[in-house]
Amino acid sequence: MTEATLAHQWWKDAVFYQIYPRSFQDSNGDGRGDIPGIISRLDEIAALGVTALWLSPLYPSPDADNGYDISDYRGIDPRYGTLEDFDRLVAAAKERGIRVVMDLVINHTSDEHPWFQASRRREEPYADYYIWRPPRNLGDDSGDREPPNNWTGFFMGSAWEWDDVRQEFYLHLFDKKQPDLNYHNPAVIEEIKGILKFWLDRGVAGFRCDVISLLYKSSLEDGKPGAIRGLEHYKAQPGTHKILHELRHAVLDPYNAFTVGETVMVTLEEAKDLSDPGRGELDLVFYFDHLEVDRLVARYGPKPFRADTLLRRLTTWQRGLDWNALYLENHDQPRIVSHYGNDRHYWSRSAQMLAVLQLTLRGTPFIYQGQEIGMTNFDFTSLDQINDVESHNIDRLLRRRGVPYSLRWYLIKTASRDNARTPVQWDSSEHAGFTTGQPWLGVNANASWLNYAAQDGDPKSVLNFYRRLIRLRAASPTLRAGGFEPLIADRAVMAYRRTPTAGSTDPGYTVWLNFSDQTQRLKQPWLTSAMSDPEAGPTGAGPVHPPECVVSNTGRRRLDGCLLPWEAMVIRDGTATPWRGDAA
């Protein structure tokens, strides 16, 4: 890592804004967000506080896997708009203060790809940029062919396909339309390059780098037994690791730019070599294990949620890594506040505390559209309204198995993709504001008083609620980067406490959250813990000491003994007041 990237590491203060653009803004009546439409909410965004933003892909592209299958890797989507209008939003975009990230999707292609169309033709040079191989044997009269290996892709089946054409098997860990780029071949390597520079030469800042830790294939072995066979012979592998530093060390640095990479499920060391600041690869990984708290196989199968074993896992992470990427939305992920929230009885309060949580733990945190006003999944009644190609594959799946309707529907409608992805809800106004045409997607019914124009102005809504935090966090070294240590936490309650850096004046601050319907009694030692003075010490005899709060999302001022439901407590050091009331 230069010099430069090391005394210039931006994004470790940036507030993140991630814009999924066919659901953001329509421009042009076509039903489907644009270029010009995230221009003309800019200033809504810088409002928020926001300093830099994450584009998903605005490439050319079939949609097979909504924009995640590239077909020009150097051009913008007309449905999108331009490159001139991509200019134009960089340009806007800095203006404000914003930096823009775009996502960076060099796993896999599309099968559109002019690079796999002629590999398919075994034309030179692009004949070895995807990954071919021969069928096992070639099967009975009735064509069948087995598979190169028993591997199995993220969206369920096979991961390979046989071609006509080529009349070989190429590898796909995702959708068939999504080929596996081949990273034996150097060539593949330098194409990259080009990509990088390309972009990076328009001005964006940096990428966010879409299943990053699945570049490299190391064996084409059978996999072990599992949900997805093979992974151990291409998550996180040496190969990768190589490709990394070298796209760091020749490109990425130059320029300084920023990165962060989506890392299927790694374990703490893998993230850890992945993102290390001494390897020269990643600056931050997203993770998804603090998200998968209340599920058994990823974002499917419900268990019991529990704030202890949530606790545990940030814990984990938080002093696992030297920098965290703190979110809890993206385009892949449920709405938050239907996830550990309670989006019916408690939404607006859930919603906040859930704004805490992010928004007072170390590292950088990234917000999803719609997510800072409390957006929820969406009211979804049939699969047909859905357009998730991982859903419809699911569905599949778990109805060849024997799977009843009504269980698979349960867990679609919970976990699909397509709950994030419902355009963003600016007003009441019919499809939201979002457009004047047919939405590509469906509008929530909630958004007749769930949008955007309904909470700018309402001091105590989720939006104002998120600028507060964005301005205190901005404002406060300790929440930025100091440290973090795990208080106390039970199936509801948790607690910790960021310590201030060496040497800054900032204090520290304890948060306090609530994850139930339930007003929670704060037993001993937590009470003791709750009501001390930290420049005193534990209290001991005498009276306890309720310290003052400088974020609450109930109103309240003092923790008195006890969490209301879904209620978040911030407490500054050295605060403290004296206590009058009953402690339970």
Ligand code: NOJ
Second form
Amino acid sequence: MTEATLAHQWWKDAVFYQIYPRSFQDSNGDGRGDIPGIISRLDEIAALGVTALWLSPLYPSPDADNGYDISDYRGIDPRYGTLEDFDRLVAAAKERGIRVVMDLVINHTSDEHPWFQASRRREEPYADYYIWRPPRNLGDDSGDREPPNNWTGFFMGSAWEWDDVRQEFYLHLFDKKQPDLNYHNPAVIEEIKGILKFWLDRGVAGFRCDVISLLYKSSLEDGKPGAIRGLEHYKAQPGTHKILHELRHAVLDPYNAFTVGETVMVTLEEAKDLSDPGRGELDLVFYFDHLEVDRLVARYGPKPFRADTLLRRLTTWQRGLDWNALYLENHDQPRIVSHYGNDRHYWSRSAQMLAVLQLTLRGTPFIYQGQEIGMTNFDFTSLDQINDVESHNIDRLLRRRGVPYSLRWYLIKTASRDNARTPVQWDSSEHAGFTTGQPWLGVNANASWLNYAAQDGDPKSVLNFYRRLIRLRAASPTLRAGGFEPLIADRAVMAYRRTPTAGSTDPGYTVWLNFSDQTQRLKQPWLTSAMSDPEAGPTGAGPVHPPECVVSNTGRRRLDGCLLPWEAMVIRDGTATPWRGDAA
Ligand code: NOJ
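The form predicted on its own done, now the form predicted in complex with the named molecule:
Full assembly next; the chain just shown is listed first.
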């Protein structure tokens, strides 16, 4: 790789922070976060060590899916502020060394977008901007219209909706208010190029590309049986690769813009192709495999967690892709401390252990708002308190099938995307310092003690642990970019090594993690193979500085043959020269 290419890859050294604007910080008392609110919190974000922001959609939207249904790609929803506010945000972030990345939602628009309104009236040039088809049983005199194929959407039910105006069905892989764009139409691709340029000219550094691997529908044949019927006709198709390459070449490259694609149900092979630098499509991909260790399908159907399964999956991706997008939370996933941790009895320790996991892997970390203070899943007590369109659609479907409330409640409580969408808990005042008005979604009751202000000055807090880990990582080429080797794992424990990058003086590290409420004895062969005894010296000549524990969430500095419940330890190899880094 040439030096120029390396200089262009600023995102490899970045720490991203995802903002879900409506829940971040309200500045005007309307109960929704906004851009001035984000600007007012940039110092807190910078203090974490963050160098890039990903902003979930700020565009005008009827909000059927909280902004992922866009009605104007070149505007800012007035509830968030103005384009001038946005420009101020980009400038204020830049002053703090922080880049801004927008969410790009181009698989679908809102049904209230002027393109769709014109398309349903067959007005040119928009008539063919969406995927319209007549009913399958046209001419049938039963009166019932059948959708053109058997595809099901990601929010359950048929992926087709009848439109009375056009007298045809349109495809929507998500909610019926999110019609899919037609990427067989070159005019649509030209529109997208214009939108990208519009934001790049305003100074954004790139895009997080929503469900980008689903853009191109190769055929509209019936789908095979499965949870999402039809997927094989549109997941990571050659047509999508071609469009991504074209966008990269024609628009993104001239701006040296970064892209991370959300790639639903992607396989390693598909992800490799989508993010292969030689092909020039996406820089990074968000895959989901590592978050589904304890689930049957996507976020549904709980099954027991196993650390060895997680390590196996991490290893596949760590070693399979050149560079990973590292995330444990986003606005669609439950909070990680409630998911893989224990948010009741070991809240702080398990949140810190999970921080160690995320921040000692090879790749670029993405931290989701509130994760850095260990925010937990919602504490709502009934389905009425939920806003998420996906949860409501699923509830409706299950209710129609006669599923009792208790089961619906259980399924939705564990899987609802609102788990991660409650307002950020800034302090212990009313509504957690998020708003002076009525918050759009409930604030967790634990905000009285689990909040940013309470943790800011506490050296033992989850927040300060994140800050120290991010500093440690920034100082360590091995942790950012070194090799990854799985060491040992069982149901509860895992250990892996990070090996030095070529030519670096930063040595290797061994990471030990306990994912259980029990103290776990470490078998002697494990310890021997890991060479992790802090008293052992490095091999070779020269003055010896023994291995050293540089991260611990329990205060212990030696393994002593066991890991305490939810304990994390990072042990730096012995070196010939003293190490001057920062320990967490
Ligand atoms: C993925 C987004 O992250 C999610 O929030 C949204 O509902 C779907 N894509 C549809 O845009």
